[in-house]
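Shown here is one chain on its own, the form predicted on its own, set out as structure tokens.
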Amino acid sequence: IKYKKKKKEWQTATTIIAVEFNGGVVLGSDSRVSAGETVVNRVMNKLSLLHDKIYCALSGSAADAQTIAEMVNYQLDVHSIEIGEDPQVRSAATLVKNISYKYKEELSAHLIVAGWDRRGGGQVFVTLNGLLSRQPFAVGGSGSSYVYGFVDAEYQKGMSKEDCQQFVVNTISLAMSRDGSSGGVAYLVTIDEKGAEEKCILGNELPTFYDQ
């Protein structure tokens, strides 16, 4: 994530990922926030709570992405009170999509929405401008360019929760090692019927690969 500067739009600089497993989802992100060549925050959590069992992964302008997440969080709280139950993941993704499209000229942010609900189970949605698409897994941010081949080769349908967690950690670690705008620690959120479990993996605890 990068902060915006007057008369210059900072481009997406982060690594975010979400993947479905049978019964839930796993989200992950790095933690580096930069403005130009300067790292302004080494440990920002880019996995933002939208509701009890729904999270989003943030990329793009830090301020814009956080604003969208806060707006959706508020609207979902009101919506859940009105319907008397937890909102659906698709509802949260639709709200993100609508806000992103309505303010596409003013905002620079891309959010991946993922979570669990009793109707659809674990779900991952990609939202960008007017797009809303459910995917078995999704990656985003500048670091994603370095790992598309890895995730396409390593993802397998029907992976367990533990396999998905390791898949997410490996993807983030690889992206952080290649992308200068991704770094810091890795944040993970695992969501299932029981709720959400957050985890932070320090940089020296991340897996290393042959060239590291």
The other form holds:
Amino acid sequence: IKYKKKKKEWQTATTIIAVEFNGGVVLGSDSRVSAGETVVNRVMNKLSLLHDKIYCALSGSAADAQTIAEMVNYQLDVHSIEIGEDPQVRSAATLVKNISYKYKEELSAHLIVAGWDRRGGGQVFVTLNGLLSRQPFAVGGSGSSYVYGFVDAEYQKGMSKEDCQQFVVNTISLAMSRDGSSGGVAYLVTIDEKGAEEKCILGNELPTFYDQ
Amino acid sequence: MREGLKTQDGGIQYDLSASTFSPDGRVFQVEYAMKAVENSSTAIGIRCKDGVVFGVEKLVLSKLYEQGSNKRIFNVDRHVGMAVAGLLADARSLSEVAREEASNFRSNYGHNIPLKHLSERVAMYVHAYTLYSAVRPFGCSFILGSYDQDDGPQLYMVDPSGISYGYWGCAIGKAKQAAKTEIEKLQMKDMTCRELVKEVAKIIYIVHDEVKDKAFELELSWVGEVTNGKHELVPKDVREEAEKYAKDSLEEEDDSDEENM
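Could you output the structure for the form predicted together with the partner chain, given that the previous block was the form predicted on its own?
Every component of the complex follows; first up is the chain already shown.
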């Protein structure tokens, strides 16, 4: 009898993080996509655009997460034209949450939604399993387990934009060095009133810690 | 001028359904619907510095009516008020439509519906009933108002043709011309809700025709900073103060007329 192994689904088992600062948000992610033990993509950008000043960070099943992001991108495009102004971050997060909750049995993805709008400034929303919760910062993905202690200890209220960016890069770097499912390069997106700025930090430019 | 209805010897009638234009480009059914609004008693809405105030002249046709029945000011979601004129049954049905729109918006997007968007959506619904011969247009106009921390006070009016306009002050119903004249005299951009409530009551009392229509109830509601963005009927003490101010102003005018004579 031949035992056929089920084809491994592509996972962005990953590390993602988003942090609020006064006037905007910073999102960060690693770039590894794995299918079992194989790395199928080592440079994937997991920070997906939902609108001009609203991004989301993808984790879990790659296909599920990307599809949710694409659907919400479309819905926000229509919505922003209907209301005649930029959408609120809360609207984007609610749209993601509605899909995540309705199909929670079928889907296996977690998106962290973060962005800037004129009413609430920088905002980070968590939509794990179909809940909706605003937080000053959020981490997600398999690599997040290794850095909960770090982020809890190092996060301070009222950080500047540059402090936030450094905090995010440090967190990603630490997670990548401990989590087998995270690695590659680090992607950073900083969003404020003026717009969104994307940045890629290569492996050799990442901060190193005591054993590196 | 009743161009629509022709004589029995066989002229063409252009006013029998909303799906017919007249030769001079009018849809008579929609115009007739607007006549229905003009037959109803007056409703006004005025936007001020920190909120919106509604006033409705509710004619009391019988002493047997319970006080406060047949309300003409509705709540559409917590932050939006709607004052109507025209066929009350049509208006009630539209208020349900507006409530559903606001509710669905909140469900999908997680926050209060912006008033401009709500008025456009309801106007689109009203417009749909002006396209087909199988239905008749809605015989009511209504004024929507809301207050928001970020966008401030907003006021929109929708009429039976399905268009919505934003206003600083507007009036619908039988005395709308007289009411508009009075509204134009106000410097509403500099007034607060508390000051405006008294002026709204005064305007309703001024435009009320004592001869043709006898008793009336004044319905007053507001939404603004004073109510923290919640639309509600004006509290009893503010109402009484406003009505007293209105009645006193009218007496003053009567007195001054006598002196001139």
